[in-house]
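First, one chain by itself in structure tokens, the form predicted on its own.
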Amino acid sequence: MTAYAEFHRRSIQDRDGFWAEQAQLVDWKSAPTQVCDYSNPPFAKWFVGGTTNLCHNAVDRHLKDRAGQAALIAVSTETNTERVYTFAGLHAEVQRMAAVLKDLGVQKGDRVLIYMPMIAEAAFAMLACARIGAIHSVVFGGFASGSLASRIEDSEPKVIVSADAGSRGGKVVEYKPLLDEAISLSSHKPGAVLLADRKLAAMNIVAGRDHLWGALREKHLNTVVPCEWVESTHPSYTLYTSGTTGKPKGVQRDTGGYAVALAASMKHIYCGNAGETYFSTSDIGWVVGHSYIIYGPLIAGMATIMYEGLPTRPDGGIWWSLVEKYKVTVMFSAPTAVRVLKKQDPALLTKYDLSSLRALFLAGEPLDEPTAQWISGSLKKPIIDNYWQTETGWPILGIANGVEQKASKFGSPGVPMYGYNVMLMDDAGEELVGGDKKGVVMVEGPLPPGCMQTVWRDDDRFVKTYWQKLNGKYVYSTFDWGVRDADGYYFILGRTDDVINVAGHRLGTREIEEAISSHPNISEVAVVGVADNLKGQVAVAFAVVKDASVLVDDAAHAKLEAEVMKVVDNTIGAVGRPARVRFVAVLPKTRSGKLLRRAIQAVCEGRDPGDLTTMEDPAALQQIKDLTAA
């Protein structure tokens, strides 16, 4: 066994040798001629003249030894079903979605965006598109309208995908009214939309847009559906992220250097092997869905489970049932979820026979040290924290036991891993060399296969908003502080943006104060991220009113925060809905008019707000700290 430190230093001395070892591990209709094309930085080409198909990794390779096994095994404690799909029959119903898309007019490189609850029908979406070379962009089914409308005027889809509802916590949540308004909100309008009816609610069915899946899925019980070979630059997906503008950014995917990041992480990350069960409890509308529910089980041949639900419902042990009924492996969850279960009863930790489940994964917020000290226990199994981005598809920094088995150390995710040159530069973008320095997490050039190939339709965007300069190459910034102990072990300290992380779900500030200010009692507003012992971090707005009555009157106050959350509802959706809403008559500003938002945050943090030297007024700073301390 190669030791990591050689094996990640090889990665980054021969990158070429060493990733021409890992394409080894997928199927290619043409060879690669060419491993990395890294003549236009920061732009990089992976496996150039290679053509494959992400659909044929993922499914039908398997069909030679495995048709018989489980692949995709639909939960849903919503509707209380489950459904098991061997990859023999994945592989038919993929085939069921190609067929209808094609029939719906998509082709090779067009856009089809799916908007749907955690049920199979999603999966097969995802597939088909990966199957016929079309390009999917998955939209969170908790995203109201506005956000909706905002990602099919970018995308251009010739085809939407949705359902009629979804459920959460047993309330439907209407998906139909959603889309047709916020189809209704675009510019741009698709040219079909196809449904999957659940029975949740009752569909206003467009005439000649609107078609049900289950009446097309019959035409094409039998169709064969070929894969398109695609060259391995050919986009797979475009998934849309939060920035410190108001308008996401679409990553955009690769296919073969994403095909291959994922089957190498399987391997050397995540120890996964085929015919055992993969339980990610994410979401499809996150990069973590896609790349370790869908994608990466699926490509390594292992079943995957695809859950909709709660962590609690019916009770705080039906994930640890899941893990018992279909011998769960690898699993893989987020920091929020574990403190969720940490508040239900501990007997539910015992009730179940976990013997088959080998690690427990972790990403998406920092993970605190009790936090992980108290699952590390109760589990008595490793509790392997990684740290990654939507932006690079599979993790940065995390241990890789597949190589060498290593010690996770409590509140951090771990050490850089293979094809990240990962560094700290300090503020005047010098590199940090040694331990125990703040520093922001950067990257050298060229990010590894996997990572996006640039923002969707806007190169320039992606070269301003992630790369900078540093002593003549390109370095690649994740806008994390993090420190780096003398083990090289990093800790992630929090964003240098004004984007937060609740609960694993990334939000840039300015989309909420948009939202905010559209409420005609709003002159102006302030949104930060304020730490939170159950979230990680929570939204909190400051808002300027222009009826100033408000700010007196406990009932009006009231009021106009149950107004102003309903617009982000109605805007964003329930998930960039602030914890809460404080009114105030003016905002803490610099003389040149730049918002302290990092005073604003450190006072809901009861920490010292710092150098407040270049305040215009501290009267607004003051009235703040009088309502958080209230």
The other form holds:
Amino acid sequence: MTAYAEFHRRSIQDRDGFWAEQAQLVDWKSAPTQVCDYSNPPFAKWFVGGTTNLCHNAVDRHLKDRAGQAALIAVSTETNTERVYTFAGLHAEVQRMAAVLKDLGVQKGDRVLIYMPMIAEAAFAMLACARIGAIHSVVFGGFASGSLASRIEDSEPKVIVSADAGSRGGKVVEYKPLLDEAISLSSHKPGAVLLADRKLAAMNIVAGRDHLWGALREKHLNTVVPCEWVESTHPSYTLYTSGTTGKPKGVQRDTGGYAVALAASMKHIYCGNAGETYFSTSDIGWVVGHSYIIYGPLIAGMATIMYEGLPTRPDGGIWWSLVEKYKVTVMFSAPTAVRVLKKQDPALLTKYDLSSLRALFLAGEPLDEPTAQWISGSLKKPIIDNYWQTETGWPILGIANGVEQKASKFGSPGVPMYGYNVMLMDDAGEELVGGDKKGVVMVEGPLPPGCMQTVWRDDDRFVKTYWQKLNGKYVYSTFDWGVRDADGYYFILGRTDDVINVAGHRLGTREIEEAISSHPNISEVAVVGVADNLKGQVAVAFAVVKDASVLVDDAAHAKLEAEVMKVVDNTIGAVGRPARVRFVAVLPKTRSGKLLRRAIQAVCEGRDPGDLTTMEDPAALQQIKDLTAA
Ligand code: AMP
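Return the form predicted in complex with ligand AMP of this protein as a structure block, the form predicted on its own having already been given.
Now the complete complex, all chains and molecules, led by this one.
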């Protein structure tokens, strides 16, 4: 047995012994008395009896050895600023933020919603919440008021931390009006709103509710706020993610399990060492941002780069220039970003000294072979694909080079990571044995430390959505199709549900459909994900118009299409905007009225739509075919 195979075997067969060792990688105020309590499956409680704090592990514990070393490097090519915070500096800012949040009434267990651009204050806010035992809920800054409102409604934050604006490609994106609208749409109202004023846009301050971070910070320049020691199982955060229904789920994460999982992954998977620099190009609004911009690198004692801006501005060499300047050793990005960079001048890749970089990790969406080949050939560094989800918080499939150097295979994110007992299940709910068979990727419970504890305030939904019984045991569904080859490498073939992946951003087609349906002239709509060379997938909508008489000519079509896109922009945000909205007379459905999304998707991608014997009206699909071919 190879070293990694043995490592993985032990993580499953001697689960508690294995994770007790990993738990040594973090600080505990009081040591756990039980490694894993799985007495109430599928709920797993990790490191029961232990008390710890995420902020202590990410910041305070490094003060002893590296107070003066860089911890947070906030770079914005939008405002042309670079701010470097040492561990001591970060410690001071986080305490100031924690003191302000406390002044605003935040206590242990309260939720704080963070709706911010990629600025250092967002990191202060996350770490400050962790410090005082508050539960943060970061909402991606690209989401508009409708998506934000549903998250405010569900998480019921005591305080919302936000900013006047973000900026993208030189264009100011105002956050405050969207936030005000979201608060007015939500039946829950926060007690206070804390605003970072970047002076990018004027803000309409609501007296009594809105406060400026700059002014409140001044009052707490020297305030000491100790870490609140919390139970290992105390929720550290919720992060909303899309599924089959229109209502996003609040993925709830614990504290101790998450700290251990991240510390272990930094050692075994990312091979990042204290004193080095980690650069993840994601956004704090996504799970990668939580695990590998903020917590993972800091827990490992690394400096982390937070980047606001495009990968192509001022030119396509900007990320590589940061690798050179900050001697980045580990970099993490997404295939879409690499496809964008591939279109830039190849000379930009050789212009900078990239000798510090050991590996580039890519995740969030399938890594196609041409993209993998190009970046691997150009960078001449190992390119390592990771497969994971918001729900898991760290990789399910990957390559753990910290345990044993293992070759990657193009098109495969690798093998099951330690702690994950991965299997494939067929349509009949049976485990698939042997290689090269397609099934749903499942993980036998308990999920390892760091994975979701439950759906926020909805244990029932957690069990019903994700879990089923296989041979009497609970198994977790990833909702992804996969194939395993004879060497045990997995290949991911796409979602089994109505989730699509646009440029690494996970979106529920139902959410987009709900937004489109709110247009007064749309009676029905189907949104599908269609393969795209740059973004992996794009959303395409097929809508039935209530009053088709308005569609007199091409200009009228274009006008309505633009109107529908605007509705999506205003509700979800541009991230959910379909690439096209096509108007059809009727949608293809089965005789029992079920929408034939897979058939629509197949037709859009020029594939065979499969068995259509149950289809009500074949002309419906034909119209879509004609429109797509046109
Ligand atoms: P998210 O929760 O936003 O991270 O999205 C998770 C989903 O993205 C997974 O269920 C997969 O469908 C997809 N995904 C993530 N990483 C990969 C990968 N390396 N290869 C293929 N698909 C991926």
